[in-house]
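Here you get one chain, nothing else, as structure tokens; it is the form predicted on its own.
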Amino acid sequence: MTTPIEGLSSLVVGTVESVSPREFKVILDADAPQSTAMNAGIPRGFPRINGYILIPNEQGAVVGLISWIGIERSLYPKRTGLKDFGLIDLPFPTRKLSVVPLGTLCRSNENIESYELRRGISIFPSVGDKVCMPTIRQLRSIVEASGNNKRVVIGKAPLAENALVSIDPDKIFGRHLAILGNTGSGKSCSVAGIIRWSLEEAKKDRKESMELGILPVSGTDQQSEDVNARFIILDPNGEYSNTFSDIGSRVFKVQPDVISEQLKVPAWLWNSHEWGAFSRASSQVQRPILSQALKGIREGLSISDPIERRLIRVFKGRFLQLGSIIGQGPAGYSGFPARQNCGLLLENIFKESEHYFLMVSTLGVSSTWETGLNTLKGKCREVIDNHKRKEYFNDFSEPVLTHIHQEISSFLSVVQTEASIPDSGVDADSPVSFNIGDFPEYLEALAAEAGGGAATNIQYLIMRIRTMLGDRRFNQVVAPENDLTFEEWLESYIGKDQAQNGPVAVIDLSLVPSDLLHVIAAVISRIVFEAVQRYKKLNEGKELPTVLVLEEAHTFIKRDIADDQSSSASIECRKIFEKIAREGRKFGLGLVLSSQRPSDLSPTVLSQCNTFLLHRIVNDRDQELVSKLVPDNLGGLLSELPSLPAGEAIIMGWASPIPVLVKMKELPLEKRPESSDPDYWNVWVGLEERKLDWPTIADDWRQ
């Protein structure tokens, strides 16, 4: 019978030959396993790149994963003792691991005969100590039981006895997750089959909590099984249609069919920076007027309003363009044509005020207002006097123009409390609908009443919001006829309550147009985003568990580069995605990327990922970066990632205290997404037939 020294002492495969903090060097026994080792209970693979070796200590054992395998030339075999020593001098091969550490596997306190991996080494080996071979038990227990609720199976650990690798959904969407991997590899497999599974795992828990009592019965069996889950995906490339169709999703496309309904982000869900983005509005002289416009037309005004309206509307405007040109500093009043735009501005000011000052007298509305007006002229007067040298102006100064700022603001306070007309609470950026189709006429009266240069400005802004509303492709999404709600798409977008319309949503973005795409991503993120933290704000700080994937993400979150043409709405778009990525987390929003291209990601957005699933990476700019979000210890182990077959990926972050390599789990192909490569050969040989009818699909274009 052996005792347990015996089967520890059968387990030892070498000696601790150097050690740092980064990595130990092993030397391995001569008569230590070359391929296949037979005394570790069942034939098993060592040495393997990516295996695991066990080095005692008084804790446990320090857990190392192996980086690298070697031979050294060595005058003598080592051998225990010190026979034959000197009696041979030809070269005798002696073979090296290099091993990285990860841990210590200490013995559970709950269970004499189970195991707990800890992540972190507070005693690290010494030169000479032995180094084992896991047990399968030990083995087992480095993979499956390193960490607690993981309750999800992704797949096996090929290197580890195909152990059980499994996640806990806390972890790796309340701290978002990222999935890369090249065209092929695998990864959008990976992204729904984590979903799918999540879910799957979340419903077989409900129903069990429901039959032991735990949770209340209600509705039918059918409603009862379901789970309050919310995934948003956004899918620019039309993979996902049919992937979660057996467990309730919602599916929205450009262009529906059966099983989809028509997207629909009604121009009025945006605000005041999409739209300005979207029209490629200036700073200087347009944004104030869009701004402006945008609040009347949600507050319902109109051009043709009573005087005390007029006077709000016009000054309200000129308060904001003077407030945006002060908000710049001396980049806005001072250089040209910064002073002369800000010249022309005081100019319209004064104009105005004279003109509704001869009204005001002439109505004999309010003796207030007229002394509101003549003041707020006599200063602008003053201060044009002052800086005017024929037709050009000096540099403005920031007191001078805040002096006036505040005058606007003190008239229009008394014309706001003498009229008694209350403030709406509505601004720029509220989700208050309004017909679309009116807003050029609304913005260009506008911009005509503003006077000045700001009509011929604002002409090039009314060309972009007509040029959309005459597309039918953006009239689809933007201008539907059948107006909704603001609650209803809440409902429809992200989920009505305890998720009665399925806990999946699609939104294909395969055919909106270029112009639109990212104008809709961030309009979508934004709402999702400002939904879930409101939800906490008036539910006493408990957040509403939602998780936002983005399939391809480098298309819609490109690094910031110097010199950059991306258009102002692709700049948009990665800003509200960079401000899920910091501040999510923190009202239970998680984000989960996929991209074959990880060097083209903002790494504002990446360094905020703290789960990994990486699968197959070819390009050496996108290694690079990779191996750079990983701790400096284990960038070494990302050596192998070319190498990965299709399906396998290598897990690592907070959802994984140590680095697995994991066969994932397979898909049936009915629940894959359609991302599958190509099938030229057996279109070309005929052994599948597809049919060409250009007119159809040049009608379809057309329309």
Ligand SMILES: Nc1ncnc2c1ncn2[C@@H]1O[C@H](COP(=O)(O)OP(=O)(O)O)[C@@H](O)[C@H]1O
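Positions refer to the first chain, counted from 1. Under this definition, the rigid core comprises the largest set of C-alpha atoms superposing within 1.5 Å between the forms. Predicted, not measured: the structure shown is a model, and the values here were computed from it. What changes on going to the form predicted in complex with this ligand:
After superposing the rigid core, the C-alpha of His405 moves by 2 Å or more between these two forms.
Core-superposed comparison between these two forms: CA of Asp29 displaced by 2 Å or more.
Remark: with the core as the superposition reference, the CA shift of Val127 between these two forms reaches 2 Å or more.
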The other form holds:
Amino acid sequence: MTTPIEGLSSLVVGTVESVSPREFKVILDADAPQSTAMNAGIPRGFPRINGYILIPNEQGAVVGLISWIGIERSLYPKRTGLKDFGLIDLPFPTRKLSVVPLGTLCRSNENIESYELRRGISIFPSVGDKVCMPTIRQLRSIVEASGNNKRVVIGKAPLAENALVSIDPDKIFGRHLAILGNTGSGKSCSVAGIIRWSLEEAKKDRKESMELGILPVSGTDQQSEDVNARFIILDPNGEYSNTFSDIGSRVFKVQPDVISEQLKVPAWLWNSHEWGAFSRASSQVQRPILSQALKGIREGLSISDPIERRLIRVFKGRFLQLGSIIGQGPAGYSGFPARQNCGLLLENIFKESEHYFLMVSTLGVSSTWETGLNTLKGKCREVIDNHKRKEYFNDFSEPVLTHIHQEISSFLSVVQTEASIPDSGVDADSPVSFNIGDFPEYLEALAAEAGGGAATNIQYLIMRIRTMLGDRRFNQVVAPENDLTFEEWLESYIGKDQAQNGPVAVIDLSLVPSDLLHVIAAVISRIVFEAVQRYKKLNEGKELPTVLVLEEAHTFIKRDIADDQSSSASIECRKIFEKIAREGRKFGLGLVLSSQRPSDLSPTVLSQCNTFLLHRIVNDRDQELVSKLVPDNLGGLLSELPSLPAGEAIIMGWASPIPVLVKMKELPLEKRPESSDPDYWNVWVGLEERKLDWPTIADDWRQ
Ligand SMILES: Nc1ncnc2c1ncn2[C@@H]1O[C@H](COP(=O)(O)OP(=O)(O)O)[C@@H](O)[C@H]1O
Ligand SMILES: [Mg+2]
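The block above covers the form predicted on its own; next, return the form predicted in complex with this ligand.
Next comes the full complex, and the chain you just saw is listed first.
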């Protein structure tokens, strides 16, 4: 039997020649392996780029990553054994390595054969220290790294004797994962694999715990095995329809088939920003009316309402508008065109108070209301007269506007108490359902009521909404015939209690018309985010772990978007994902994003991703970007990126203390996302049949 020290000495392959904090140079012994090492138990490639070496010290050993292998001439050969001084040493080529320090492999506890990798190096080696090859067990400890919750095996490390590479789902999903790489490099398979393997492992663990009696057995056998997980996949290419069918997935499509349901994102779910972005409403004139209309229609108001409701609606709207002007500070009411807009608003308030004053006094409804309107009217007139020169207004000041604001507010409360209309608590963004078909008319009537050119301003908006409702493809999604309640929507898209309807929801966006795509993605992800926020609020601060998966993330979170109105939907979409990236973690909402164009992604989102799985990346702009994500001295590892085969990737970041090259586990064909390349050749030569029938296609098109 060999002692540990003897075992160690058989693994010595060289000595340290120079040491700097970023890099060590190592001279290999003349008898160190040339390309295959036989001294490490089983044959193993050595030396090899991105392979590991150890430099033992009293703590354990410094781990280094080989970044360069070469031959340099040396004046003296490095010979072992007794030196024969009778011989003349000729200049001799020696093999050298450059090594990047990775961390320290420490012996854990007393157990001499178990190790743990720690980031950072406290004791640097010195010149002349021996350099060893790691044993298999040491290699595995390096790759398997620290952390005891590495529960899910995702693949093997080919550079470390095929040690298993596993991840901790808490880490990988808890702080956002980015999967980057060219098309065909295996991103979608990795996404599908990581989700599947995590769910399978969780299921196994749950079953074991129940068998051991740690968990109570609940429900039927099938139910009790189901894991309480939530994955929501936004799938712009429609690749994932069949991928998770065996573990319980719900698939939503624009044109449903046997395995999928109709995608429904009713327009009443949208908040005022999403409505604004979709209808390209301009921020000054159209958005306030749009918000007011949304609030009104959600409250169930209609144009033929009794006078008190109308009063409240009109003056509440003005109250909000004026409030937002005051909120902007001087920019809202001084300088051109702000002071002009502010003046026009005051004139509108004046006209409305005059109009309703007349109406209230003729009808003789209430004398307090009459007084209120009269005061408001007088105040407005006074302010307008003080600030008006011919057609133009001078700058306003805050106290003056605040005064009118208070006047409106006290008038509103008088009406509210007297007519005993409680404030419904519903606002323009509340997910209260309404009949979308009625909306354009309501909006039009409201604009007419507001006066001041609002009706003409709002025409374009109304036209867009009418077009949307007229288009059959839009219609099914945004105004479905069998409308569902908000609760039902949450249950089917985010998942039921205990994930009874399966842990995965696939939202196939492939046939969503392009002008709607961003709005739909924004609405779904915003609701998911707000849902987990509310869950936490109502459940004593406990989160509901949920993962939002963004395939082809560059579609949703583009870095550069032209800032015009036609792109306001994509800006809205990017904003919500940036918000989720920043704040999702607090509420247990993790992001997994996959993209082939990392340099096109929003830097805010990318910088919030803490774990990266890098597949083959050829483009140099993208390579440059990812190289900025790793610590400087590890950049060398990434030089392998352009040559990675499909299904291999480098994992690094929060879930993996050191970058490791993994060969992902094989996914069986039927469990892969469908993205196979089109079969040109076989179709050309007739090995595969393709019947072509234009009339059917044309028919389908025309419908
Ligand atoms: N883990 C894996 N298991 C099995 N096949 C894989 C795996 N990773 C990649 N592949 C192969 O690579 C091909 C392209 O992978 P895919 O995930 O569609 O790439 P991407 O999403 O990056 O375009 C797949 O069709 C599959 O044949
Ligand atoms: Mg893909």
